[in-house]
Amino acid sequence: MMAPTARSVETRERILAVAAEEFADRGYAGTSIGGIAERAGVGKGLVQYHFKAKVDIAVTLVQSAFAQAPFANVVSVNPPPRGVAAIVASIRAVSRAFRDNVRVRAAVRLVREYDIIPVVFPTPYVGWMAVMAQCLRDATDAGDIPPGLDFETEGWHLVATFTGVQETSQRLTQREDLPERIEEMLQRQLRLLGVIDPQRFL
């Protein structure tokens, strides 16, 4: 099998970042094969030659949102941050890619959308929810925040409550104010979790 060009390879990111936009703009039923195709300057067959159907664009885009390193580890640095200030910058940089990012943002719609797209997506943020239990765990390890947490319960609470200030920033500024408004929920959420001298981590 011949390695693919690296025509052909641009050729297939471009189909990918305007696939990208699409979905985030539109879902996966408002986006076709044919309006990929217009927006990337290229013909449907070309776009079936890398993508059989629609649905394998989704898939694609998904799993290459969630295997990004906010999402599957905290966030790449040497050395990475442990405990309370991983929890910190993982929220942050994960808050980044929802805004930034069109990848990240079409992934985000694509899996709320499962019910309508035939095919298993992976489950989402519960990966997350583990590095977040472990961060807790680090926390306390260090004395950061007392015991007698439990860390799979506050760990899904920490991503839960992500989850509803990016949907509710979406909704009511297209996540212009996401920032500010992470802000907000990691202070009130590192007074919840009892952490000592919070601001240390902000």
Second form
There are 2 protein chains.
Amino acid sequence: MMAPTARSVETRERILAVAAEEFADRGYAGTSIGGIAERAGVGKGLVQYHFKAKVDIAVTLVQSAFAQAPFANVVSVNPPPRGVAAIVASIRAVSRAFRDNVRVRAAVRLVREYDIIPVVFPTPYVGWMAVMAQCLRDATDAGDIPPGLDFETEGWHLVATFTGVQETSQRLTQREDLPERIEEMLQRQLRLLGVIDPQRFL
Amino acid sequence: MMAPTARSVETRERILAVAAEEFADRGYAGTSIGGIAERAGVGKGLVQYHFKAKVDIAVTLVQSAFAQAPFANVVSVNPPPRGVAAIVASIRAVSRAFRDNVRVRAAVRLVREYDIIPVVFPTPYVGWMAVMAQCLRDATDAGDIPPGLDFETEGWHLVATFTGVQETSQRLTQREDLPERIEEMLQRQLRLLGVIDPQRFL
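Having seen the form predicted on its own, could you now give me the structure of the form predicted together with a further copy of the same chain?
Once more the chain from above appears, this time first in line as the rest of the complex follows.
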């Protein structure tokens, strides 16, 4: 294959953007290469030149969403937050991404539909749990949390609780109340973790 | 239609039991009337005599699971628990049902796949949230929790947290660690709610 031209890169991005809308709206089963081509205003053959099959588009979207900043807890401020501030920033950033970023919404829906998609997606949750555990360790070292926490267990429950809040808000209000529920969750979680003077971080 | 005979009731139950296995294992898209008939050892026509279409079997299973005791917080001990004891008993009972009861597992999977199934399922969560709020009110009246809680908000977060714990345990360990994660969750939630001497209830 020749080196991709600017135009070819642009087409590939347009296909991915349209595919994200389709997967987020209709799910895996409801999305087709033909539908993506039509919505992108290109021929079906051009979509298949970039992606052999629907499943390849799904995998590309999921991988790019998982690699994104908020999930990796790299929040783009300088200096980057650490400890409790990083936990709060990453939970807020991920929850905003769930609402506002169609590629993240598509990825979340595809991962939720994993059992009807013939491919192994990256395991959700575990990377973020490890980051959370490290932030809790840093917060304890910094004296913001009293010693004695089991960092891995607390990291597990932080991510699980976030997952439940976002899923419940999505099912009951299509995520309309998500920002408010996330703030309620953060209040509760910082209290539970024993964060000293938690309002500093909220 | 004639009054159902004992044999006809038994056949209908066998079809539902097999359909629960199929939906729990394969999801909605992967399940068919033909597959259910084969696994139940009956003709396809007999399945269709009891249920016009696959969607009718799905609806019957979801409705019967939602009507079941643990979700309604009616735990079958005498006298029934109230307040904090009822919260603990219902969370444990629902989590056991998720692991051990194939009809509940099928219903949970079908409700999760709601966007590919052409029917409106009962809204999940809200009934259980209301029951939780009432239990918190009773617990406060009984002096087991200090006054001042917003019962509805706490009921929302209890159910959302349970949802996240069960979903995360399912994705990472196929619910193998669910009992242990539920006990960790209960410890944290009772502490968060300010339950006085929480070990009494655990």
